Structures are given as structure tokens and as C-alpha cells.
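In C-alpha cells, one chain follows: the form predicted on its own.
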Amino acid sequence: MLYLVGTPIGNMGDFSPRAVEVLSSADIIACEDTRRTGILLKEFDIEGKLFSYHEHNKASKGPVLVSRMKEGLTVCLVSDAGMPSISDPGEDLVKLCIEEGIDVSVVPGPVAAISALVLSGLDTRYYHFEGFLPSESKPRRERIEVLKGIRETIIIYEAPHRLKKLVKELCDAGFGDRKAAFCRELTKRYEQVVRMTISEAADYYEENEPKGEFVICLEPMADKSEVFDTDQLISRFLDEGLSTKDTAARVAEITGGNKKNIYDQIIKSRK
């Protein structure tokens, strides 16, 4: 049995009794980094045997944990902070478990990528995770002229000392004038969530050093209306038997569009 354990991103106060309970009671606890882990279970008077898994070593001891949970063993898979696969090699020993059959389990938790998505003030309906950027030029470019097709709030994570290359990147990109969150020391004492435009943030990171593992919410390129055909959208609602009032409201949901100029163009196209 492998259990997908969420741990806190910051503040010890959000781990949960049923967390502490399932890591208590389990054979063998994976993670990142021991050490790290380990201050945690200490915290919480955790006794468990730690065994290290991480993105360097997943090849080989991916297989060695699933032979022990084929052996009856349980094994429970923590991350650093937050949730276990979320930009974590923890997906990789999911998709071993589920290829050997092995039962597969969650105790949620915090997430750094919802929680900062929840307080940037932007469209939380549609969003996109990104995550980490590639390091290297050439994939990192392909990344973000994938993001300017992107219609969703986009979601992506960065370290402190590429955070002014990042803002540099995405204003070359376009983004400039975009809506954006950053959002650093989530649920800490320190918390900050800082909201401007892109071209904005290059001038802010100038005279502000970054500081602490941010998480930027970005407002879209373009609105997601672009990326529909509302005309092929209103006909098909229609010929469906939806109302014109349904029919708007169904299309403004699914483009982003505004619903009475969406109604106004269905009465005017009848006319």
C-alpha cells in the first residue's frame, strides 16, 4: 500500500491529525530529504524508518519500494512541503504502483500552487499549473511561447535568484501588461502576496531583492473567448433545444465571454 502524504508548506499548524496518524503507522516513510523530514517527525513525535527518494535517485529505489509494499509492507511518500507529485518525482512511483497493481492512497494537504491561486485575485474557475520552468534556454523559450497560448490563469513556481530573468523573460514574451500574483512565504509568518502588472514586477524586483520560493499566478495572454468559434458554440446550444437566455449563459461559461453581448448577438443574428 503506498499512501501520498501532504505536509505543511510553512506553518506546522496545517498538518493534519489523520497525516500524523497514517506516517505513525507506516513501515517506511519516502522522501526528499531525510533530514527535513525528519525535523518534521520530530515535531510530531513520529517515530518511522525514512527512506530516500528523490528526483537523483528514482530509477533505482522506485523499484526497491515497490518490492517491499509487494512484500505487505506500507509505504507513505512525503514531499519537502506540500503535496507528493505535484512537481515531485512521487508521480513516477505512482505510475510503478499502478502498473504492479499496488492500492494507491491520499491524506491531502497543502498545496502551495491552489493556495496561492486562491489569494492572487485572478480568474480561479480556468487555471493552468506550470510549475517549474525548464533551467535550460532552449526548452525554457519553448515553455513560454507555450504559455502565450495558454487561456487560463497560469501557475508557475521559481526560485528567488531566477525570479528577475523569469519577469524578464515573460515581459519579452509579451506579458507585460498582464495581471500577475507573487505570492512568496505562503502561510508563514512573513507571508507576502504582492500584485501588479509584469512590467511593474521588473521594476519592483529592481529596488526589492527577491527573497523566499515564489509562486506567480499569471493572467492570460489573451481572453479564452479567442480560442472558441461562439458562432459554432451558439448553434449547436440551439440546435440542441437550449433557449437563447440558456444558450448565452452556456457559451459565456465555456468562452469567458460576456453573457448580455452574447445574448445580444444571438437576438441580432435571428433578425
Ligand code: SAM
Contents of the next structure:
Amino acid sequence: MLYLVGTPIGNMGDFSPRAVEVLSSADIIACEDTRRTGILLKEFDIEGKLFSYHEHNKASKGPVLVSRMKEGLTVCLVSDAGMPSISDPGEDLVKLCIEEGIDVSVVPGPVAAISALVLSGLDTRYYHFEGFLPSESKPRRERIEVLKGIRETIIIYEAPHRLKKLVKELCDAGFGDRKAAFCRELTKRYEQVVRMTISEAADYYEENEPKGEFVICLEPMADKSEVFDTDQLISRFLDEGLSTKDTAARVAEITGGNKKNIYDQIIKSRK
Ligand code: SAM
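Now show me the form predicted together with the ligand; what you just gave was the form predicted on its own.
Below is the entire complex, every chain and molecule, led by the chain shown above.
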């Protein structure tokens, strides 16, 4: 059996009694950083057998954990902070367990994204979780292009040293007049939420160097009532030189449409 166990995103008071109970009875506690999780366990008097499971070893260690669970052991997965599988390793292990018929359960805990969303003052009914944008420039530009078409509140994770760059990129993409909430160090001593437009943020962060952990909630650029003009998007991407296949993929990503149907539509329009 696998338990996904949420841990605090800063404030130890947010660690749930059930999390303590489940971790205390686990045979194996898989974690990203054994030192960091060791500190948490010590704080709550939990004795546990730690097993390193992170982004760079998950392909080889996932099957090892699965074989232990098949032997009947209980594995708990925790990440450095918040919920495993949310911009953290976990997703692959969950998929593996499901494939292998192993039960998966959850002990929910804080998530930085949702904590920021509820503080943002922006629409919470519909939202898009982006997490970290890619760090390489081309895929990053492409994701920002996708964000332009999103019609729900957008939630982005960003490292402090890249925050100013992100704000500039969002300005350049046309988000300048959009409202945003910059949620920093949530649940910690220096928790701060700054609500302003993206253009104002460009000035603000020139004056105030970003420090700590950030979640950015962003008002969408696309109008909610806007219906995507698929034909227009297809023409735009084809004019930009994208192949038929890539155009169909991009348009499907933006509109939420079916890639194959869009592909067929492009082919048909040429006949
Ligand atoms: N699994 C975590 C969750 O459930 O939210 C997220 C882990 S992700 C690797 C780390 C990122 O989450 C940080 O770079 C930051 O963007 C965001 N984050 C985590 N803790 C935060 C906090 N206390 N305040 C603001 N953002 C936080």
C-alpha cells in the first residue's frame, strides 16, 4: 500500500495528526531529501526507515518501492514540502502502483498553489495550475504563449532569482494590465501577499529584491466569454511556419480541442 502524505509548506503547526500516525506506522518513508525529512520526523518523534526517492533516481527506485509494497510493506511518500506529486516527484510512483494493482491512499496536507489561490482575491471557481515554467527559453516561450489563451486564474510557481525575468516575460506577452497576487513565504514568519498588476510588479520588484518562495496567481488575459476562433489559430501557426502536426497540437493545447480532429480539419481545408 502507498500513502501520499502531505507535509507543511513552512509552518510545522500544519502537520496533521493523521500524517504523524500514518508515517509512524509505515515500513518505509520515501522522501526527496532524507536529511530534510529526518528533521521533520525528529520534530514529531517519528521513527521511520527513510528511502531516497527523487527526480533523478525515481526511474530506478520506483520499481524497488513497488516490489516492497508487493511483499506487503506499507510505503509513505512525502516530498520536501506540501503534497507529493504537485510539482514534486510522486506522479510516476502513483502510476506504477495503479498499473501493478497496489492500493494508493492520501493523507492530505497544505499545497502552496491552493493556499495562494485563496489569498489572491482572484477568481477561484476555475483555475489553471501551471506550476514551474520550463527554464529553457524555447519551451518557456511556448508555455507563455499557451498561457495567453487560458481563461481561468493562472497559478505559477517561480524561484526568487527568476521572478523579475518572469514578470518581464509576462509584460512582453501582453499581461501588463492583468491583476496578480505575489504570494511569498506562505505560512511562514514573513508571509506576504502583494496584489498589483504585472506592470506595477515590474516596478515593485526593481525596488524590492524578491526573496523566499513564491506563488504567483494571475488574472487571465483571454476573455472568459471569448470563443476561440480555431480557424484563425490554425492560420496563425501555419503562417508562423509550424508543421500541420505541430499546429494541430498547439491549437488543441490552447482550445482544449481534439488534436486529431483539428489535424483532420487542416487536411480537409486543403482539399
Ligand atoms: N509540493 C509542493 C506543494 O504542494 O505546493 C510544491 C513543491 S515545489 C518543488 C516548490 C515551490 O512551491 C516553490 O518554489 C514555491 O513556488 C512554492 N512554495 C512552496 N512553499 C511555499 C510557501 N511557503 N510560500 C510560497 N510558495 C511556496
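Since the structure is predicted, the reported quantities are computational estimates derived from the model, not experimental observations. Only the largest set of C-alpha atoms that superpose within 1.5 Å between the two forms is called the rigid core. Residue numbers count along the first chain shown, from 1.
- Core-superposed comparison between these two forms: the CA of I262 exceeds or equals a 2 Å shift.
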